[in-house]
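In the form predicted alone, a lone chain appears below as structure tokens.
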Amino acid sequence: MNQDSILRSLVADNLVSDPSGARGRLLREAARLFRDKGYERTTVRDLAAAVGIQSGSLFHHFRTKEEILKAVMVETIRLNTALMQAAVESADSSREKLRALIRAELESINGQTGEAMAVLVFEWRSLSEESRAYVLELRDIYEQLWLDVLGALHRDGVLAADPFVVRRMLTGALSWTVTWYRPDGGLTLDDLTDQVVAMMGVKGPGT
């Protein structure tokens, strides 16, 4: 499935929220607006003119700011983990499936869902303790997708190190790629993929 196919099967079954739509569209301005501004910053009475709307409407589909907060989270980690999941089983060993995980989340970090990834990493503490939890339990299915390809390649003997280590030392590098990587600047997501693999010192096709 492309990823065009996956994003029609989540908001098909309610997962997400369709982009083209009143909710998806405040959902995208919202996350814009707590990248750029902080969630504490923005104001209910900001969001409502991102969109275009009295502030009172907002809460047609939302009863708190914190909601929104909540499901800017949510509905990203799930759309990334679904073109993840896409991307591990489209792939035949454990090499092209670590290619497959870091090409991913580097266009989940660069592209689309950027400013979304953003306020999942700057504005966790916002979220209140239950919230906090029901995204955790969310990153914990995202994150496992890592750790047993990780895991795969340390058993095989191609990857050295512990793979819960590897994994957090890439969750910082391959974040960071925001605020340097630029589309035009030579480097595609590829090649940029390739390099972080070649860096890792994963080497043959058939691992």
The other form holds:
Protein chains: 2
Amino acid sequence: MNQDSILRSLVADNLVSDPSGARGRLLREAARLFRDKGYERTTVRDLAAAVGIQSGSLFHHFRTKEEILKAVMVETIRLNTALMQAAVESADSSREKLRALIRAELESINGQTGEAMAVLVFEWRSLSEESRAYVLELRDIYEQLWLDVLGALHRDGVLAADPFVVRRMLTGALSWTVTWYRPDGGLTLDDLTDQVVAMMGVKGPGT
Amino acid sequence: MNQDSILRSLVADNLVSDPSGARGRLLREAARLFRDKGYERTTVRDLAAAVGIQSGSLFHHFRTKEEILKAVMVETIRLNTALMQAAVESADSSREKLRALIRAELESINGQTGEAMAVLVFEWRSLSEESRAYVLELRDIYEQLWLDVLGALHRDGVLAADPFVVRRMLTGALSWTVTWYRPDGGLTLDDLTDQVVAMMGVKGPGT
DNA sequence: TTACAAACCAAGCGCTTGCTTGGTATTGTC
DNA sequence: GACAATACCAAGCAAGCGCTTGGTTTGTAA
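Next up, the form predicted in complex with another copy of the chain, please; the one we just looked at was the form predicted alone.
And the full complex, kicking off with our chain again.
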């Protein structure tokens, strides 16, 4: 189950928009604009211009501007949850599962879905109360993947610190890479993964 | 040199506004509103109402709304840089200096200046190009404090990972605490500091 | 060819925004 | 007590905002 087939499966189930369709293209441009200028500074005219239509025509696809923000976030979480799940399942030991999770999250933040992930981090305050509740609900599924793995490592005595605290520290540290990491800076995502694992106080198998 | 005297010294030098003055009170309310609602969603009418004046009267104190955002950020960096400097100087070993820095940054993020620090993290995109350049300049002084200490630990073989990467990971992890840490949750800032230090792969004195 | 829905345009409405203006209290100074 | 300078108010302007409306084009299928 590679990344492409996971995406295609989600598209087939109508959980994620086809990236090549009109709606999918709009969401991609929206993510880019929201990340670059922020949600509030991005006007519906900006969004429309980015996909080459009139501003009023946007409201044929989405009822409100906020619905666009919500869709960007919801679809991104759905996709990355599925990718994470696959990453966990493909690894054997808990230690390898953790590494796979870190690697996958770095990929989601600094790869294809990077714009949308940045929006998820920086623009959640612009969501309405109900949209926020729904997004948080989806996020919990995602977070449970992490807590399961960290909890197992904790029980095995490999991880000393509290899994909840560790996850939150990791969330911050990994999210923040979006503000400074550049793939052309001589540091690959694998290098970065190594540094994170090394920095975590996870005792190696031999000690 | 305690925290209060540091603040008073900065006020005397006109680098930070007196918190009890009109300007200082406005900046405090602005920081709170900007954190809660975001800069763009906060109107000048909101700001004026928070300090009990008419919206037009704001422009007697600040030329533009953006100048208020800039002032919140600049004064916060100035204060926290001074506090960090004192924290570093009061510690003897590099290891203790690192702990003092972590503790001080957690304090700045989750204590009195918490609102303003959150603004610094989440609202920097709303700054104009020039304001951003100035803020980054001030930030560099602040960051150098960290890199000096981390560099010393690295040279001594206490810290294995790259100081630049470690600092950036720490920035993310510590900033993120603003989204989840609550002092009434049974975890003190000292506890949290311990967890961070423990999580960092800094080898203890005995190994 | 006809029928119909989906996708889009052109125009603009009603409202909110940051900020300005002209004038009035309030404060500090000699 | 005269006189600025400072701090504020009341009113409103011009621009930009999200979104609506009524009508036209495009795609699809019988």
